[in-house]
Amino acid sequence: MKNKDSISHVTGTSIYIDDIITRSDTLHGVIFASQKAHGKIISIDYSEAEKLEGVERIFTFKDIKGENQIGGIIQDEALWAKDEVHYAGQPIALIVAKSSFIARQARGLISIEIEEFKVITTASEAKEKKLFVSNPRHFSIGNTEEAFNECTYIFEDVTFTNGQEHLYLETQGCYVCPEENGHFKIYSSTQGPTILQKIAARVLGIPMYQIEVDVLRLGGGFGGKEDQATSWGVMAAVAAQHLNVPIKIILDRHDDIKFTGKRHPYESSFKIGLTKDLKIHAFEADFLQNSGASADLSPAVAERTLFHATNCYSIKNVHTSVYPCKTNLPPNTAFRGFGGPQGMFVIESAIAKAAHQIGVCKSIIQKKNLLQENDIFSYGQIAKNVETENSWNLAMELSNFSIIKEEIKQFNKNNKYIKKGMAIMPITFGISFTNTSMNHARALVHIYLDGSVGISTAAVEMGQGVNTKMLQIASQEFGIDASKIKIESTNTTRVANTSPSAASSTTDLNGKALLKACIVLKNRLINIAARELLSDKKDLKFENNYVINLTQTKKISWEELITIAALERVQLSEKAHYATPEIYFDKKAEKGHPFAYHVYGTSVTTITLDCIRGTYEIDQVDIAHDFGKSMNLDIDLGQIEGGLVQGIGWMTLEEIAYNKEGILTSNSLSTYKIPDVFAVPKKINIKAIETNGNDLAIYKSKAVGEPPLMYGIGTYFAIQDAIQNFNPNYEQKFHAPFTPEKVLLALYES
């Protein structure tokens, strides 16, 4: 099945908030935010602002009925600042103006006067003064201590990986229509509606049930509207409760670029100890992540680095810890990956650096320590189903890895400043919510009178192809066509209490509950198909618009059964919760069974650097993946393009840089840089791995999401390996981005 929306995308029809047709007494909001990183509020004067004609009111925290809080896993986060400022970015009021254009002219309206504080802009030196979002977490399995004894290899080095802008193509907006009785309406562009609907409640000091939150796509999320989207809902929110007209917040890619926090910057540390024979004996890392000003999604981002910091490493003695630690910087947010690939960066860093010094490839010391079946992680999961070496072997194959391997020994040794390198990157991870609560999701069916059917899930569509996977599972149990089915927009009215589209898991969580409906649904009707035909239930199956006998010629069309259902007073609604089984996990102890499976795949990037210029050209990425039972592989192979190349973006170009006094300076797309069509490899090849699927995946269809952003990683380790077949003096880095200016002073280093 072709994606739902690609028609409507590539024809410019499809609906985003900016396209909501408006009421005519809508007014538009602008926020107003602090231009300092840190300091205490002396002074705000409005008066000027106010005086402009068209503004109709300025609103700030002593606006706010209910509270002033819009923190989630912890509450330290003001809707509006009150006495201090904690980050450049940070909201302290917001402008309604009868256009947006006046209101940004009222905001140079404003004086604002601050006594500026020490301002704290590294994870490390928040460490050092212990300023923390939340408690440090550790892992532990086995004795490093011991194991290091018995270690005939022992390195250690300092990693660097650098935050990433979400760069969605859809900026951060809403609208937020007041209804009667005290109710509103929000029209929003996040990922989470039921955290929207929650917070709004909050400040607004109203039950959730007066706040309907509906969203029908995003153009783009990437993480960056999980929890950052709450903020504008909640503002305007807070206007429409006073103003009683409708409130549309747009942020301007400026502002969204200032205003939201990014991918969490890391400054980690490693020590690795290898036997003879290269097996990884101990693993130890230390992550300091810079979390920002508040907690916002930092404590579970953190949480999952240590899950995947072994990657997909068979390592007995491993002891992790991670910092989250307070800046004052924007809150840092989700990111796809989720501190999954802040974690794996480390250990691919340790394993380079301990194959640079002993003198050996590094792609011989990744594979003798990869996953085993019935390995046990440092969580306490123990690995089943897996898929490490299956991977590992189809991309050599796929790859031609021997014979790329002597052409590049050739190329290299034959051209003097041009020079060739190659990474091999294996990824495993864990797909679920890692908070065990978040992992449930619910449908609501309605079969109408004609037979056309609508479906209500949590399942937030940002260009993932949700909602066309969504139509599949629908069409495919019900033996319809696509055409019959709607798949209704996000609303918390019709399903409520949601978890966010999040976390690789929204297809598997939403499709799970979506399928137990359309069962009970199914059931209901064949039993009036299987009197109507004379037939045996078991010998009945819904194709092609009918309910065909499949032992003898007899069928009744979808329709009409549908009509004999009505007149019978069948019931053709039904809704359906979906908890994901067998997962759990102790935090106390930090062990258990957090995932409900892994995906695995193999990455081999072959890369080619101009050692004059320090320029560099991908020319092929070849991919073993771990699709389980694909539903729909032309959406998969979609994700796991766009998420290597976000990878790649991340790991090469996408450099985030805030001044000493905390204010963003790569604030444009004139001052960073993202993947165009000519930094994109020039050949991605991608294989799925043949097997069974897991029955905790939808149709054994495993997620796609998050999983490939990873590979990308392998470019940073293809370039170094370049960089040390021109330099021998080179000494190894892991201070991601690997710019251009990075790559020629490593050329030219003595």
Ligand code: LUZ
The other form holds:
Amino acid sequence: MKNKDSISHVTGTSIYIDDIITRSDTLHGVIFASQKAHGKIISIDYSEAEKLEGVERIFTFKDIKGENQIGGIIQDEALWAKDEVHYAGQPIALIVAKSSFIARQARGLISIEIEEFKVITTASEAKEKKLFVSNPRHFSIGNTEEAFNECTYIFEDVTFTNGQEHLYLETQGCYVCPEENGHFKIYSSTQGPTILQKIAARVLGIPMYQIEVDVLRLGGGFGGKEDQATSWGVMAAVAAQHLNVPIKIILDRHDDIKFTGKRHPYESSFKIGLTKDLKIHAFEADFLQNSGASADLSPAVAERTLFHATNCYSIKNVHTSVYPCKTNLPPNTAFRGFGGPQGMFVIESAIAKAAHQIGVCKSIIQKKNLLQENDIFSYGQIAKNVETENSWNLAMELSNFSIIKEEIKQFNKNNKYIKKGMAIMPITFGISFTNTSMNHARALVHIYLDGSVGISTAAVEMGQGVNTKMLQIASQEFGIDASKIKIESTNTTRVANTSPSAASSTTDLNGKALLKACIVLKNRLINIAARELLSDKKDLKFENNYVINLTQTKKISWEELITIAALERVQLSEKAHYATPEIYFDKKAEKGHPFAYHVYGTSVTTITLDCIRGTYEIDQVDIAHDFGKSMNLDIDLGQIEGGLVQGIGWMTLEEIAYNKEGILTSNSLSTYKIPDVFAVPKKINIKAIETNGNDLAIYKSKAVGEPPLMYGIGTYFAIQDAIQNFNPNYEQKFHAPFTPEKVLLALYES
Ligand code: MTE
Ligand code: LUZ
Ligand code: MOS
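Show the other one: the form predicted in complex with pteridine-2,4(1H,3H)-dione (LUZ), since we just had the form predicted alone.
To see the whole picture, the full complex is given below, headed by that same chain.
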């Protein structure tokens, strides 16, 4: 099935927050934020701003009737700063005016005096001062101390991966309408409607039922709207509570980039030990996570780093630690992969270091240590239906690895100033929220009197195609055309208490709930069909808009069946709940079975490096991926391509920069570069591995949202490979992104 939004997207008729037709009395909000990263507020003078024609009112912490608290996992974050500011971009007030233009003008008239405190921008500085947003965590298996004594080779080094700006096309925004009796309807571009509802209720000091959150679709989220879409909705709601008119906030790109958290930068160190036959016998890593000024999702992101610290390698002795370090940057947050990529970069760096020092190809060590069936991850889960070796072999085939490798060798021999490089990146990613209690969803299905169907779930469409997949499920189960079915907006009044759409689990959780609801309705309808067709129930099938008795070729149309059911007062609506079975995790022991299943795959990346300029092109990426039994290969291929390119951007071009004062200097698209049409691979080949899929995946079609981002990590090592072919004196560094500037330095260091 084609993505159901493709026509409205291409014709520009899809509706986003800024397209909603607003009431004529709507006012517009602009955020006044701290321009200092750390300090005490001495005084603020709003008087000039308030005098400006068209300014209605300026809201601060004083206007909050409930709690000035928006923290999710840990309650450590104010909506509006009170006495102190902890990062540049921290909201202090909301200016509400007749237009956002006027509000922005007013912002320039506010004067503020701040007594500046010491600013900490790096995780290591914070760790030294023992500043954390939450406790460190440690995962252990085997005994690394003893194991290192048994190793022939031991290598240590440090690594760095930078943050990443989400750069969703649609910036953060919301539109809040007051309704009667102090109720509010919030239209928001959020991945987590319930999070917004809950926190708005907390801040406004009202029950959750007084707030209805509605989400039609997002122009991209990528994790950046899992927790961080909340504050705008809440601010607008506070203003609406006081003024009793609709309030709209749409961040412009500049504000969005400055105010919001990003992927967490990590400073890490590793120690890897190998036996004589190149088996990784012991691995230790310390991850210093730059969490920013408050916890946000950092504790959960940190946890996922440990879950993926050994990627898809079989290592018997592992000890890993993560430290969520409190700095004066905007609170960093969820970003596709959720700490997993940061973990996987470190083990890949360790293998690259070992390979170079020992003098073998990195792929030899990778291949020797691939995860096998029934291996135990450091967190206790037993690896099942492992496709690591399979995907590796298929990626070899797909890329013609041995031939290409030989060609590259020849090419590098024949070319002095252009070198090619290559890297293999096997991946695995655990599917489920690592917080077990979040793995649930619900669906509500109405069959209307004319046989058309309306479906509500907790799933938020953010471009990943979940609505199309929901449509496929209902269409397939009822055996009716997709044109008879509407996927409704995601709404907290229709489907309550939802987890955010995240962790690549949206389709599984909501799809399973939807499937359950459809089956109940079918069972109800089939009794009527059996009677009408004088058939045995087991001979009946829902197909092509009919219920058909296959043996007798008797049939009744879907519409006719619904008409009869309605006359007989049969219930035509159904709600279902799904909670992933089998999963659990014991945080004291740091052991359990947190994931419903794992996704596997391998990519092979080849690049060409211009050794005069330090620039590079990605020639080709070949990927063998474990889709299970993909229910929509077109959408899933799109997810692989998009994830790959986003991972490539993180590894190569996207360089977040804060100065020593904690001010974001890469604050626009002229200073922050994401992959464009020239930076993407010239060729991407993707092949599905033939597998049985997994029963915990909807229709055995495995989750696909986040895993492909990590294929991008191969690019770093392909570039490193090319550099090593040019400069034998290059000393390996593991410091991403590998920008052309860094590459140029590497090419000519001695
Ligand atoms: N694809 C598009 N087009 N837009 C997005 O915002 N988000 C990614 C991924 N793919 C995203 C996307 C992230 S971070 C996640 S967790 C998943 O989609 C969420 O959707 P899923 O759970 O349905 O896979
Ligand atoms: N969000 C979350 C996530 O709250 N928990 C998770 O485990 C997770 N994993 C990936 C992406 N978002
Ligand atoms: Mo994705 S980082 O789980 O929104």
